[in-house]
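A single chain, nothing else alongside it, follows as structure tokens in the form predicted alone.
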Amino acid sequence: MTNDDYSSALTRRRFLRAVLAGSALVGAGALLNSCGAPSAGTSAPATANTTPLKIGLLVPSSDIYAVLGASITQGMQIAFAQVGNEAGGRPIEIISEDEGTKPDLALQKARKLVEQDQVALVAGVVSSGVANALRDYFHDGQKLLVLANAGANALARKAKSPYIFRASFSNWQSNWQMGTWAAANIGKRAMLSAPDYAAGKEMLSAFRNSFEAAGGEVVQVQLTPFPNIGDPAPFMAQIRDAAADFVYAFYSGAASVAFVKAYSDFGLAQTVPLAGVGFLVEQDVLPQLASAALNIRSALHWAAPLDNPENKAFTTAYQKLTNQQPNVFAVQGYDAARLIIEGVNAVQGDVSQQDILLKALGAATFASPRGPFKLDPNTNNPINPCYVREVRQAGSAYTNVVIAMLEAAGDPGDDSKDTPVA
């Protein structure tokens, strides 16, 4: 499916029909119902409000994050279907907007979403810059956000709000983790590289604390344009003359193709390995990768051989849905859906009841493709689990294996732990 066949599938209510339409996927509910998926919850009194339950969806539909804001929405899909599309006894009514890539936008569609559309909360946000954006006026206005890709760092520290929740990961997560292990497993002098914006400088600056703290050696930082790389010649350069032993990246989508193939293209990936965190080969962009991607290694909460009954039946139904192959935005817009569906149940669809809608959000535990699924209370951040992949090919398939798994870890709320690149 090409991005222009994604920004089609995103447009403004046709989402909402398919939602509401709902018969390609209650077929998708029933395959989950038996593998973790969340019940009905207790059924409403007879007095109960059944009037329709507004959720906002605030996601890219065009631009360089168009496919990650489709897996998203199918990942969502996929959730809702599985509860007949209601909670708390309310039917289920998607409102989207398209999140774009500027800040200032994406929060006049959230001022849309909640001033004109009356939604009860807003999912979705993939940009972090648009994350931290949005920040303020969901808190200031107490209206509920649950974010599922946006990884600020500052939304689990100094900016954390009782009215923010997500259900992705910080950018601190898995770029941490994969320091450690990548001082012991590949090389000492690494040479990092990232799209200059937010989030790329603190996915590096995680990794490095790390990395340095095991006994490793930063030799250059590569802050690369941002949304598009341009000419990667001068890059490719950079990183050929830098003598390093591994380069570790931070690129996702469209970026991350077009920063693989160079490295690929350049003969790089023969001499100097590539390492990185794990939307940098993610599912989304594997099959445009291909070979390139070979025997890269890289960190995320998840991968798609996961051995779980919630991770075979959600791939099964993303599959019929979709007919391609799951990837972690998509786990990430079903989790978020699923946290949804449980604080929504929880108040029996009475969404004014905030302190007892927010107090469930929080508590909220449930199995999900990626493992166990749990919020830390002093950060409304989960608590991840860390799989190490590798690129490996099966038959004509490209995919991450697990190679090993790290010690799950929740973000630290605050910056100890962070040595800026910037």
Contents of the next structure:
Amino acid sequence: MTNDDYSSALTRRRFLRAVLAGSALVGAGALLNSCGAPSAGTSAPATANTTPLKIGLLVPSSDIYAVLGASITQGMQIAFAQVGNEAGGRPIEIISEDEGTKPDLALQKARKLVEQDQVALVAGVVSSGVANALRDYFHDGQKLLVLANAGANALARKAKSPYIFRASFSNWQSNWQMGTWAAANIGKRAMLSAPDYAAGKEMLSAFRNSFEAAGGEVVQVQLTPFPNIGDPAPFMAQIRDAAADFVYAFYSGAASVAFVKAYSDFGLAQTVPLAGVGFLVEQDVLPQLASAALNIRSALHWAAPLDNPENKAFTTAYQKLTNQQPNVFAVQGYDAARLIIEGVNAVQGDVSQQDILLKALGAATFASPRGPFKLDPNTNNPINPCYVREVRQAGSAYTNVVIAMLEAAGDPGDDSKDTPVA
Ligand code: PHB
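Please could you give me the other form, the form predicted together with ligand PHB, since above is the form predicted alone?
And the full complex, kicking off with our chain again.
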């Protein structure tokens, strides 16, 4: 299968089922352990269940976050290939559904995976709006959900659930640390901009709270249409008129391409520095943004050039599989899959032993490309490092160079540090 075949396969439902069953895992083949043996701790009991372990994968394959969904999928694929595509002695079977961006439609897809396909767990989920909409279904039904992106704060706070784990971040993380850093290093008068939905508002709130505590002043908050910004001109005019020291923004995927390009096209990049949370200029959009992203500073729990053995090995595997640089979404997919493998190994494939499975998920630690991976037992949310990065050109490519490392943090677990932004 060529890479072109691979990308088109991404659009097909259940593509991974075929890939995993057919063993033709392009590029990642070298990662399979030599005899296909499961990893340590999985010696099978006499009555071992060797039927396929069905995992529902709910990520976007349409709309502005489609590339994020593909990246998460590819990251997961690498992690599963590393353990011979089995966990707890059972072959892994992935059943994919398109998350889109509409919470009610995504909830229907999740129900279908659980009730019709009878998956053991659902993994993925990019959008906070979707994650919030799924919460009661999984919590009340005592079904396992492993989030690989969606940062909705409530899931680490008042809506946290013993059945929901997050391998990614909460929307508070990185933004809070960046507020303090920006006040000291970028400017004191900021304009904030994000799409008008849960993640946009929560990220700007976290930034605003620490920025103001550090003596910063927010001159205006701009909330733009979600998922598509539409014509960016009126928003660029608002930014020009606000005459702030800098703009702090969250956009991601195709929305980031639209916003950052418009920012540059309108001549704002030369007059008002743009900063943000790292998704704004992640590796998934840098090839399209190119020089429009130069010098943008952003905070995130990962950066492409991180010099640790796991990041190097993951980057090599990802390039082999996709011919592209990895991005933070691929890393999160990789870590979500590793979390799942740890949990399923702990029950030797018998996922009906839910108490043991949940405990193992909560206790899992491993070396991640982002640094050491560990969940906060109070929130089931990772304690993440925080890297300040700056976009620089390296040859013909653009990358996020780390310029500062801020305090590692978990989500605070309540709203006490978060005054809503709008
Ligand atoms: C979210 O909706 O939680 C979200 C979406 C895209 C990102 C980050 C967070 O890049």
